[in-house]
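One chain follows as structure tokens, the form predicted on its own.
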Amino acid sequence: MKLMKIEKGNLSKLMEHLKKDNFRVIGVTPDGKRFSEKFDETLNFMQSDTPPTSISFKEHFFLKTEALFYYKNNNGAIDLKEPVIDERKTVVIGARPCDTASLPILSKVFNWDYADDFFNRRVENSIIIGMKCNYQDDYCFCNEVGLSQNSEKGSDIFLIPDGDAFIAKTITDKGNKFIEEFAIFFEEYTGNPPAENKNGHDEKKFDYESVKKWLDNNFEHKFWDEAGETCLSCGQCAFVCPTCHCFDIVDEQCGTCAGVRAKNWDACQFSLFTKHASGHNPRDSREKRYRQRISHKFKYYNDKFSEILCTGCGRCSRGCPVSTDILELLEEIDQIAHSTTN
């Protein structure tokens, strides 16, 4: 770990020098909503104590559609074509704890029983430069589900506000040879070492080892009878989702003769989501996906790979147009159970 210091102004000119360089850089858009290569570039946005964007960044690891490859018909005989990937570095700059902890929560079932060449190579060519978070507002919950606005997780240079400057602090290898190659910009950092990290509020809203052990055993119980009955199965929820991963793979004709096969996102309250060629849905009602939704994130997902699907950040909360509350669900939730147990 090292600790160095970087001015705001030479965080800018660190950029300016990235994008000349080929690089591609990605930060949050002057509106606030979103990380794009078109960001802000006074740097305007890296303030700790400002809402998050309301999407995630998760766009640029795991495209929202991407060709797997291209097929022709060629007198009778088929020919593929691999797709070109964009091989070029990526700097993400000014993530929150809650962003930067998705790629390594993601990577986890992007490496199960296949390796997603696509998503791997994407994260291996990529920077990721971390921000603390001040921001905390009825949505966010990142210290019930183990990280706080302080977490490293995901970071390899993670920055800390430290007035007209930031303390950058090395968590990778990646980071420290970044921080190597682009010396220039960057000072040696000569105050006290920051404090340790502390979650961003003492309270927790919920208990989740009680949420966890409550699904574990209670499929069938009548709080899922309610719990998604006002949702308009939109799936808003999944693609703000920082750690949303699902996928459908589809043909899709080009002409007469020639296609792609190609990767799209979906999301699991979508009503044809589990409907078989059959006919039969085993999730043919908003209740049941809603179900599925909180288990698949705070169950299912931490049984097969030990981590919960989850990083608190309250996006889709935020966003939902019937004003869906996952936090409320879980406090609910954690509320039954322990009523049940006393």
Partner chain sequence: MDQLRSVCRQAISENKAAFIIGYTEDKHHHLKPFIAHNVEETEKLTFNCNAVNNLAVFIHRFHNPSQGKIGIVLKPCDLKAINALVQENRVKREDLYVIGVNCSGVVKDQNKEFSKENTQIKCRSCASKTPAWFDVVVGESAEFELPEDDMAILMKQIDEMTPEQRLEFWNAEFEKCLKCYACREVCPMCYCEQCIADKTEPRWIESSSTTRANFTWNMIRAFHQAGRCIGCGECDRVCPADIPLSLLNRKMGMVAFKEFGYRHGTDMNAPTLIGTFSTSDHEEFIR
Given for the second form:
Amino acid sequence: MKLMKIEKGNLSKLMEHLKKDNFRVIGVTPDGKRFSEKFDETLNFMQSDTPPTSISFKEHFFLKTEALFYYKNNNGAIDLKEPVIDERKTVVIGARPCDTASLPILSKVFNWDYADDFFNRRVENSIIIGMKCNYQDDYCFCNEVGLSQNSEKGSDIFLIPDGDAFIAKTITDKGNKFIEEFAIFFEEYTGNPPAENKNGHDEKKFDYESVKKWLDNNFEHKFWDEAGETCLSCGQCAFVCPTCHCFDIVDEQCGTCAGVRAKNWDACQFSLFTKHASGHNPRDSREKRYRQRISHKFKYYNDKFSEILCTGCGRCSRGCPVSTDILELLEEIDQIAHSTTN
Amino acid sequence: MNIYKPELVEIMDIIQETPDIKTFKLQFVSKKMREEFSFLAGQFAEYSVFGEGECTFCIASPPTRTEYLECSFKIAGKVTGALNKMNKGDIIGLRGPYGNHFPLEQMEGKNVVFIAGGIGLAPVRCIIWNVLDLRDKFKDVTIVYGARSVSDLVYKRELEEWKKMDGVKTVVTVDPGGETPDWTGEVGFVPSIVEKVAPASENSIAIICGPPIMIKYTFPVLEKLGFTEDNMITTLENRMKCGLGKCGRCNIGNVYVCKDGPVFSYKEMLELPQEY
Amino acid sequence: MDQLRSVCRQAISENKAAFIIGYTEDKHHHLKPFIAHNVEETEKLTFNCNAVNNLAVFIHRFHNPSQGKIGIVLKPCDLKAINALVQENRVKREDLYVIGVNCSGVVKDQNKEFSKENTQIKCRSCASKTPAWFDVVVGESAEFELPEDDMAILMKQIDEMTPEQRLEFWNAEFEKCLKCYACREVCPMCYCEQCIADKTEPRWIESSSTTRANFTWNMIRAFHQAGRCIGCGECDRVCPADIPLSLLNRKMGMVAFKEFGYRHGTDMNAPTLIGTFSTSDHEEFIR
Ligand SMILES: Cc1cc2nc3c(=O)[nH]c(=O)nc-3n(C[C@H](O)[C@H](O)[C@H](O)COP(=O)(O)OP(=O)(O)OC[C@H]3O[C@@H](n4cnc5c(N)ncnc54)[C@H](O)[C@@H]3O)c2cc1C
Ligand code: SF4
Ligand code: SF4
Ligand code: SF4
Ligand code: SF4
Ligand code: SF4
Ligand code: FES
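To complete the pair, please output the form predicted in complex with its partner chain; the form predicted on its own was given just before.
What follows is the whole complex; the chain from before opens it.
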């Protein structure tokens, strides 16, 4: 780990420089909603006390539509062609801990025995410049899922606001090399080392361990009937979420004998998601689907990969059409868990 | 490597098993794949019709026979409908093999009982031939197979072949009402025929595949005959897309059917949450 | 809102309704949809200027006439959806127990106080503030100041564009679409058992989220809402990509009014626009 300093003005210049240098630079759009190459060049989003974007940055690593290969049918002879992936080096700037942490979490499933090179190559090709967060609202719960406003998980370089500048902490070799390569934009940092990685608030909104234990034993429980009752079965929660990774695989024709096989975002809340060709559907109700959502995130994924499939960013709740609040439900589970054990 | 890109296979032959079930004999276009491809009984693959999509079938031929790879499918929707329209010589895609396999080693030295219904005979046929091709390693073989009607029976010529084999007891049945005037086999649902055939449970292992309702009623029959929960093996089907443990739709609790399955013992099945 | 609760309590205890689709307050002091199944649960019902959801959408999800009547809390504007659904034979008037509320406007952003700026645009087009019909009505409506109609301003800008500019505008908007289908799921008028977007044989709308496929999806939804959208603005509200969806539907509605003098959802006994054959139709193909 190395500490450097970068003035806000220099950060803008660095981003301009990178663009000219054929980097793909991704920051937050002027409306603060989303990460995009068309980001706010004034870097107004580099404030740590505003809400996180409403859509996570995962769309730049796990694309909403990814071409897997192109096919062509020449009178019966099939020709498959690999897609061309944008191989430009990518720099993501201004992502909060609740975004950056999703990459190592997702990396587990995308590398479970079979390596998804689409995801891997994009991550390998990127420098993630994370930023300390000073925002906190009633939907956030990064602390409860083992992260914090200072989590460096997933960042290559971590920025900590320091007046009109940022302290730049290098987290990975990749981050180190990047700072070395663009050293002219940085200065030595001579101040005191920033405060240790400490949780933003000590009082936990719920206790993950007891939620997990409850989930282990309560696949059948009336809680589920209420939790998913008004859910509309849309994909909002999964599609804004930094950690949801379900997908569909489809062929899209371009003309009569050529086309693309694509991997598209999908979500467990959609009623067709698990429907068999026979018509049988193991998750045929909103309640069952909502149980899958919570259980996958807070139990199954942890059982399999020792990671919680949630960074506590609160996006799914802020955007839910019927105001389903995942934190509130987890708190409720925690309460049920406590009331039954005591 | 692109894990989503299939290998090309040519349809070498097509067998119309029933009005809505066909068997394809497939061969890899690439010589390298023909030599290198290997799998175990019980594994499945993703088959693609370019322009229509992919679907999941078990590999229905045994690993002991490498000239062709076979799959049998029932017309169910988009991709199976498109496959149905394909001809000899056409090229389709194949990714795999995926998933776990039948416990062949655990079966060695034992009596094996195969019970199948409808197109559920496809995965069972794979392991039946696997066992028969290594005949010496196993003791008595019992096969109970049933379908809705005589015309719904698959692999008819092989059923005849098995009937004639020594040390293989083959019983074929059709649901009541499904028989033809010249039908000489059994009439009755698979569970009751199993009860009638009453294979010995001593040093035995049973493999059961078929419609959920058949599986459900066959387990208690076998249990009564003395089969233990870990000596009854079945396969589960869930909607699949990737086959790679990534697309997120085939899980039953924290078990991914495409990676941890599709083969499960009854014991493992009982431990799963009721969501399949 | 004691009055609301007591009305709902009575509705259930006197068997006027099997359950009540209403609003409850969550810990953020936001209102969200809530189903009261019994008398005790009616205590959780409430209503105020945060009642943004159009609850008519739940009719499709809980409709089971054998259970008894559906009790439903409806704002005057939401009632239009019910009218429209009765017109389209989706629900029968007599299967509903309508608890109308007199409304004084609802907010755009539940995190902020109600104010002129923080009022839903749809409140502008709300003529009544009191429900046109009901089984029982509660609450008082008060006068409130109306916000600027920024959608109308935007519509005017789009009207003035050249077709190429307009295409560019919508392409840029639709490119943002995630295909989450929240717009469809939240819409009281999107109730098809199988949406054309989910049909695979043949596939009418590509399921990928490319600009082209997004364009098809959003345009087809707009066409299917032509002369049917009742202007509740729910699709706009929920779109995570902030696409001004109701703009399209509103425009279609305006065209329907201009050409046929028809507004959907204003009269539950009126025949629907699409379902009406008229010899005075000015298109030849239909005559
Ligand atoms: C491990 C395993 C082994 C199998 N082995 C065999 C076998 O050996 N032989 C065999 O015949 N079958 C087998 N199956 C079943 C087989 O995979 C399905 O029947 C097949 O995939 C159907 O594909 P399709 O494209 O024809 O149907 P689809 O068109 O995909 O599906 C038809 C139905 O699915 C629904 N549907 C359509 N689109 C979607 C969507 N996007 N999302 C959700 N639902 C949708 C529709 O309602 C439609 O009715 C196996 C399945 C598994 C999991
Ligand atoms: S966003 Fe809300 S309504 Fe939509 S699926 Fe998720 S929980 Fe259900
Ligand atoms: S589940 Fe919700 S809170 Fe958790 S990471 Fe996803 S969007 Fe954020
Ligand atoms: S919560 Fe649902 S959509 Fe998200 S990753 Fe899990 S199964 Fe997929
Ligand atoms: S299209 Fe939008 S505004 Fe119109 S009825 Fe549906 S949700 Fe409401
Ligand atoms: S709500 Fe918005 S993002 Fe979602 S499908 Fe509709 S238009 Fe697209
Ligand atoms: S089929 Fe995709 S995870 Fe199992």
